[in-house]
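Heads up, the chain below is alone and in the form predicted alone; it's given as structure tokens.
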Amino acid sequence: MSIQPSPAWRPQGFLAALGPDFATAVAAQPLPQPHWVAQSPQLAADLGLADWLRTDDALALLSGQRAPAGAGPSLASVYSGHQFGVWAGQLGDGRALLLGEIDTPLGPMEVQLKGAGSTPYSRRGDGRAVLRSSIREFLCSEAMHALGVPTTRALALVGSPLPVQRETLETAAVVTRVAPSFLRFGHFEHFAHTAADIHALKTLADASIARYFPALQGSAQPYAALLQEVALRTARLLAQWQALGFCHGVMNTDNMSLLGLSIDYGPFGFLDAFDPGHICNHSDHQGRYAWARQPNVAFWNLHALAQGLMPLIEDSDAALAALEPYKAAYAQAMLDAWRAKLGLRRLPEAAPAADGDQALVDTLLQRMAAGGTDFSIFFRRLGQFSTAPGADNSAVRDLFIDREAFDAWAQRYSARLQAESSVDAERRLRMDRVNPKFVLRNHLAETAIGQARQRDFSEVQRLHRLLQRPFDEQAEDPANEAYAGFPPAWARQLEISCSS
């Protein structure tokens, strides 16, 4: 029995067609006694798999107990990369297996099992994923999509009583990941540096352009054009991360998507109290991947990709020119995002005032950092800000320790709104569409994980449903309000590491 008559599996997908240098056939190691932890009905419907996902056949396939009919053997791809700024050499899919590719209403999609056992690239690891980290990846993949951020998706999460040793003894799980491609910067670094195989590098680059960037095929310098397009996509992605207060935690080059997707949710986090230097990864001892450093790290990673493509580009000036647009693209995307979060528009009548928008943002972030203002709650409440003379804005003002400093900023903000004749009610509607009420804070994920360890998956499923509508009030259930509240004191003690 195949996954379902339509869409049908294609054998192994993109990398398999390129030859044996790019991936290794590996059979999944089945999870014993598998059970559903959670599913994404929205993604299943989008992929045309809603009916199939409810079947025993789906559970067997997504737990590694059987292979999809017609797909051929599953694959683990090889890549290399820089980890924490240091060249790590050959890496690869150490616990991820590509089942194959399917045609869907969203276009061709690769389907991958994360946690399905060891591969030739596991580097002495067991190739398994634990329930704890798998819950976090499942929830955040789908939450980021609902927030409008380009990302790999998560179709389902399967658990098992199989014991797995990490810092403590945990149980195993497998996340089914879906994306148009799982290509990373590290795939190109591998063939340029570790394998030193320029023919394979050219094969990979040409196939990637033909498949994912067809508009670049007529370029005079297609490889430089590829680099520039990836740089622009990465710039836009990073602006979205920063505007949401999202910290990736492990921005190694092997965790950077060629398509500009958020990929590999490990020790991620959303900011609670605003701290530009916040480090969400307990293993990041030097703070390389702190929130404020993410845009520059992305630019550094793009330089690493440029080095990987240099044997094809051949001209260092052309490579640097391809990277240069990242700076302006990120700056503009970031300013646009801050304006949207503040409810500001660049209307003709507001043009002179708009020139000071960056300074207005910078001052605000300084005020927030000084007192550790809650990032998500502030921007959501700011939609309620009133420009009426003598209005009571205490719901926003009381988020700041230094009330007078906020008052000074609020006066400038109010003047800026008035310069564009902003209507408070209309502005709030706009702001509520970009400032989420619900984000996946660490304490929410930790609570769901704690219950799941007792075989109670209701909180995982509830969080998943809640995070599918992050911008809505969701007042139909009064209990939902607690999910948008301040984190409890114990949340400050949470530490998320690379093993998460």
Second form
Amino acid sequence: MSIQPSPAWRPQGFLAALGPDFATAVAAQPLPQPHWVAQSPQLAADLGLADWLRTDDALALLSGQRAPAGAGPSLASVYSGHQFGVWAGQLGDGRALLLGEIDTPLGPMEVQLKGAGSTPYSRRGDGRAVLRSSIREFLCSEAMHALGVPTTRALALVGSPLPVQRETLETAAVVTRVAPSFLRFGHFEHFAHTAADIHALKTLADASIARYFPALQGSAQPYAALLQEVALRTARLLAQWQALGFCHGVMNTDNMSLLGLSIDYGPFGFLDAFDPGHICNHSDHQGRYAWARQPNVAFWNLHALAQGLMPLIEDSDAALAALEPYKAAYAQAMLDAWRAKLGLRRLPEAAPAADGDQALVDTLLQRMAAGGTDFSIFFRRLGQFSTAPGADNSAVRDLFIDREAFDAWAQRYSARLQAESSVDAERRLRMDRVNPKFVLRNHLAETAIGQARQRDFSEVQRLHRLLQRPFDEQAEDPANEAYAGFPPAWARQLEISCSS
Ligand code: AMP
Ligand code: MG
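What does the same protein look like in the form predicted together with adenosine monophosphate (AMP), given that the last one was the form predicted alone?
Full complex below, order starting with the chain above.
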């Protein structure tokens, strides 16, 4: 008999070590008749769990049927937060359970089951997650990672015939999420406002700094330094989201990661036709989380985090000073990202050609918005743009309704490329590494979900594989081309809401 390798569970993880104020021990409510829907072999390999993930032990653990030996009880943590700009008071892990921590080649990781039953923080919810939204979270977590965006990961997706009532009757699923930490802005808001327990707030902040931001430990003002570091990470994250046309959909402060990770994939979306006001969440009636508003909302959320840390920072000028670098960091990261998407190498600030880059981007985005140009397809095709005199650039040009307006822009773009002696073939290689060919558009997820409901998980798995190499042509299978194409007309009718 061979001994199967299993994860090395730590007897006490970060939260458990802090004491009882931060989390409650809750046993998972097992998913009945669990079955695998999908796994992430890449993540399993990175974590050193590839063999284990093939075992019955893995299915039992990741469906909540059995607790991992040596990990201690599973935990639901308490947090609060601002939802849609309004203080919502206590929230907490209403359907997420921390199984424990494991030591991996990537360092210690928290392993969490999402949808493993109710907790003291479930409020009116049932503690479950439906297969539909779990497929979306599983696919998008891993797709974002492959796109180079900091994110919580998804190791596996388990389904079950257990009925779950939403607008219609659906079935339950559990996603296994993995991250160094699932700490949210809302954890700090909770101890500052709801619990008003400054001692607990300090315990949490000190432990977070020691574990996740050790370089800040010697700082004269460690809590302001923490705030500034989170602001900078968030700025870079938001620039990455914007550059990919990614819309989160529910940027409430309880869905903002202290580590600057993308977290809690719900009604997210990737832009199809470019519309800066695009609202991906059908429940977001005011458009608070529209694509173009995301960077400002993130800054607003950072102010909420600052309020949560105020009892420790004490000096509001110091808190504001810690937030201030967000603006410049975001602006710089965003301009860098646009330049990369256009295949421009950065020129010294003094060079006149570089001064016009922001204007070049702004004009482009205006024209894309005017014509509803497909965001991902445009940037991918722009890699093939030729600067040769009289070249046929109709593959890009035809994406615009006002072709003359595009021509005028293309002339400026060409001149800018020539100013840095750009070589078309080399530029294309650079651009193809930042402008993905494959993104998780809603209609692709929807097709996979439809088949999964018939217990055919091959499309979920196929999409997962495809999205592992979003920058590659993947021409080895001609059928892949359809996944990089325009969304079908029915995609416009898709309404993705908070219900999950
Ligand atoms: P979300 O907007 O999905 O991030 O969730 C906001 C809050 O609602 C969090 O505290 C979640 O844990 C909780 N929640 C969402 N759905 C459920 C559910 N089905 N059962 C219990 N709690 C839930
Ligand atoms: Mg959430």
